[in-house]
Amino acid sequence: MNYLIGAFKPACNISITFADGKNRKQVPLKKENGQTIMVPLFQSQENISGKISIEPVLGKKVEHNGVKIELLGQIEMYFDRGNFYDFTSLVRELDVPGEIYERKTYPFEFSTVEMPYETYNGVNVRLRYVLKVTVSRGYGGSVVEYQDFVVRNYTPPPSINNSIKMEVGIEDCLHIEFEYNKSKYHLKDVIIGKIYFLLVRIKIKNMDLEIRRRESTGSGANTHVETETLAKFELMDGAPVRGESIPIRLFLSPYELTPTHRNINNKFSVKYYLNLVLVDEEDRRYFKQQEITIYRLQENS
């Protein structure tokens, strides 16, 4: 019986270590099983290097048809779970067919790797980067080991960042102007603005400002759209009067935002909106939505 149990164990143990693993920043990554692990953080054009160790189990030799490491950038749609679309695929052959009798170490390096998209875990889609080591074996079944890492890319502040000015109104009942200081915000930014009441003939009970994330996956008839309200900020409680103005000051840092992603590999998009909601005393809702762009600014380490 012990022999049967042993038959299903992998023939060797594989470990993957990064060359600068001890000094490189680690960030949390949520796995499919809901667990959160700490993994190294990279950005596009960096070198990714390290060592692979392969150790036979119980001192037995491992016959193999070659050893390779792949660096993969993958997109997975949750309605098509298990099918990964590779947008980046690099391979290094580490060993020719042969036998491994004892622990063996292989160095690897991928130089100035093009990683154009950020790691993303969404409602219906995820984008991940992974190192995949394969010890190819015929009858015994190949042994595969994965190592996740996270990619974040930084954007300089935009040279042009126009303010947003909009009007919302119901004829002869309500006329409001609102203004936000800019249209592009970094992840730790502050939204500053003002709301002016030019005409108020309905009894407004309260007013909120929401940050909404809209994730679109697929295309054409197969497009799935998920909208999440990430933040709700009460601007006013009670009835405003004509001529009144209300300041807005909303800090983005407490919320789990990502940069705006536009048409990533024709697979998905992530957009953010500011949604102004007014509720009158009869619980009728009036709202005006405006898209904003979110980007990741280089952090001072």
Contents of the next structure:
Amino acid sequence: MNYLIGAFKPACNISITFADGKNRKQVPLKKENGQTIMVPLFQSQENISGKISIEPVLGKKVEHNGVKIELLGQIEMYFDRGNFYDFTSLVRELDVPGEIYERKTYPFEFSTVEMPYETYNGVNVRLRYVLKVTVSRGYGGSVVEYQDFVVRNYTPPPSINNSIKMEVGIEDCLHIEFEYNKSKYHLKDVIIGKIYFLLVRIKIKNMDLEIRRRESTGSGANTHVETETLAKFELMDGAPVRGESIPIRLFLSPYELTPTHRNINNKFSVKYYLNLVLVDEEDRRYFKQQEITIYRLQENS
Amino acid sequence: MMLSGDEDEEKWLAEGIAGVQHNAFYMHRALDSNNLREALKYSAQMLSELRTSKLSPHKYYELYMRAFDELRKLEMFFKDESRHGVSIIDLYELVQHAGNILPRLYLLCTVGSVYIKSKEAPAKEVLKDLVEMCRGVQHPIRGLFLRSYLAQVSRDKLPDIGSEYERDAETVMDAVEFVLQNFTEMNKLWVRMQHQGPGRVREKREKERNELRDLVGKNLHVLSQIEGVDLEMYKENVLPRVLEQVVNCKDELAQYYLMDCIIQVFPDEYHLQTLETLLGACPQLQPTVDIKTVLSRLMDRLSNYAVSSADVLPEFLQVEAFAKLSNAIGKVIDAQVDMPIVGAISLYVSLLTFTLRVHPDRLDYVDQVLGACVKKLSSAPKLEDSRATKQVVALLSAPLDKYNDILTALTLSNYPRVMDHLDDGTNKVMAMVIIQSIMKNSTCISTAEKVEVLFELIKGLIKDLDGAAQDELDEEDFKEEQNSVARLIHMLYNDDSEEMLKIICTVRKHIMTGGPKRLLFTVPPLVFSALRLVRQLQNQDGDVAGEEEPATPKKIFQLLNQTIETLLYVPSPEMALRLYLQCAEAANDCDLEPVAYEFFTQAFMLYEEEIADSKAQVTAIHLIIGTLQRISVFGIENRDTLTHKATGYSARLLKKPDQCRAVYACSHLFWVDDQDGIKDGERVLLCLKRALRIANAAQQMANVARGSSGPVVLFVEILNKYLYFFEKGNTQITASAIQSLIELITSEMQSESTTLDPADNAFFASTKRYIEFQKKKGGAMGEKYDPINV
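Show the same protein again, this time as the form predicted together with the partner chain rather than the form predicted on its own.
Time for the whole complex; same chain goes first.
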């Protein structure tokens, strides 16, 4: 048995450590298997550096055709499982072919890496960044080790951020005017607004504000659209009369939002909508959906 | 099995309470372990029970109170940052993450209250935010309770003057602003309840609304408790804002309740200084609102205030409270076209009560009120509504009660005009009230002018009003009414004879319109009143000599003559006769022989022509004899004529005993026991003898007709007359005549045919005892009696 076990075991252990691993912020990342692990956080244009150490198992020597480290930015569509599309791929050769007898350490560095897209875990699509170390071997297969990390990109507050204001209605039935204070919100933002009832001829039971995420993947005939309701926030209880003005104050922080992603590498988009829903006493729903842009604001800024 | 509505509700309530308790249990555990997250979670779940729509306000309140108690514990926890480690500002955000609005807002209010206490933000800002956010609950019952909770937790945290939350002078306004806004929103919700749900349960809904009204009114109470709300602010801000809401909500129930609330919770002084604004709102209310009650209460309060201290009265004058109230009432009545007349009248009653209490000296005000009332009444047909009539009576009685003096009422020009609008029955009742007031206070009405007004007032009693149905009159009531009028006539008096005469003429003018039935009651007091004047004049005679005195006895007698004459048409000759005789006697006292003679003539003529009943004749003749006996003014000739007539009539009475008695009574006409009275002994004797003859004849007639002799009593009576004149010194009456009369009687009494009446026996016996007594007394009288043996 030992032999068998030995046969499937990789010939060496590879570990990847980041240069500033102690101080760098760690964020949770959900793995494919459902587990959540803590991984370091980067943003675009950062230097990603560290060390690789390779330690042969049980003092055996490891023959190899070279050691390399890659920094990959991948998009994975779930309906096209296993097919990764690398939008970023950087390689550093760490060693020429040879043999490793004992633990060996290689420093590596990718400087000012362009990582335009954020890590994203959606329903149908995943965008991830990973460091991949490969010890190439002629036989017995190569030894490969991955290290995930998360990329988040911060956006300054937009210079133009108009409010959303709209008058909608059903003729002779319901007429409302609503206003959200902005069209672009950062992740910890608060939506402030109000709904003004111009005409109410139906018996409204309540009114909710929903935050919906629309994830579309693929293109053309292969487009998949998935919509999730991330927040359902009751704005009003009971039936208003004409002239009532109902306040909106919705804190975004409790919800697991991401920034809006538009056409990421022609592969997918993630958009956010505010959906105002009025429900009448017969449980009929009247709604109006408005897109909002969500961005990530530098937290200390 | 179907459950009835009530059972269902009980069940739902029980479920709700169970839900609250269940979640409260976990909340307590979280609080004990200082676990904020769990505490928020379970408190939100607990509060979710309040989202129910199934409970009536009453039951909902029960549930609310349970949750309320639990929230107090949560508040304690929030207060202690060391227990949960979250700053109050973060906490304020944190509770807003709750997805359901109702729990969210309850929690927000709870944290908000702690937030204000922490003073990390101005109270003003927090309050403003809370009251604004609460708009999200538009369901009437849930909204009302939520806002009521807000009002409750914020009560002691308003930035009032002197409060620890006050930051600068401006903040009182913020407190007011907050309460006003909460009030406005609550009222809107409350009013809206009415329009929700199907129409058939309207009544139930009204009842439910009524149960909730104090939640709304509480805000006004809070407002009134804010120290910083001084008169200025009340006038400029609070009242106009509250009234605006009241007027605009256009809801009957709310308008009534809130107006009443305003009146009850704010100080009197404020009301007085803002009367115009407050009253200005009244005509703008819905036509169905019971404004009269509202205004009555206001006036009650104000008048209580006015009498509470003399210092405040000038304020009333200064703000022209009366004019404003009066004006407002007019406007309300104009605005509420459908207001029943009773409503309008009761408004006037309230105003009048106010006036009487606050401005007792301003009769013009009282008259003004009455005038307005007349105006209102004349726009409608005669009052039919009994409640309205009652109010009019109250209106008219109020000044009487207040002044205890009809004289005051008589100066009110509109008083009689109001009475004109009463139906006949009520008119009489009112007239009686007036008379009773006069009687009770022994008011003396002393000028003809007032008498005129007074009689105009009580004309319902004085004459038949148009269309009054005669047959409906209750005889007893009628008598009582007329007796009252009679008593009233005696209350009309003036020492000045001239004025008194005028009064008499006025009264006469009025009572003459009364018709036969009334004259019987009203003429006698008038006659006596006039005779009193005559006697008064007679006493003054010396004083006013030489002056041209229009009120002479002669003139009065003429008037009396005419007055009494009317009784003939009643017809009531007996009464007329008595009055003539009274007049004759008065004329005698005035030395007016022709007048006295004239009256006697009238009396005799009446006797001859009108008095046919034999009993009445007997009475009449005795009256004539009695009066004539006392009259001294006549000369011999006149006297002879009259006495002759009297004796003649006496002898012509129908029944013998009556004849006998009248004739012996006539004997007194010839013997007046005065110093210079006539003393014609011979004619006395003649009369007595004639009486004896008649008595004899009566005796014989009785024998023939019934087989038994008549009563001896006539003889005994004649004997007594004999004794009288004997004692008075009539020389024609001798002891022997008496002696023989006694013997006659004795023998009559012993005769077998005589039926003996024990009373007659006793009469005779005592007469004899008297003679014995006189004999034994000795002296001149004893001597005189001496020859008589019994």
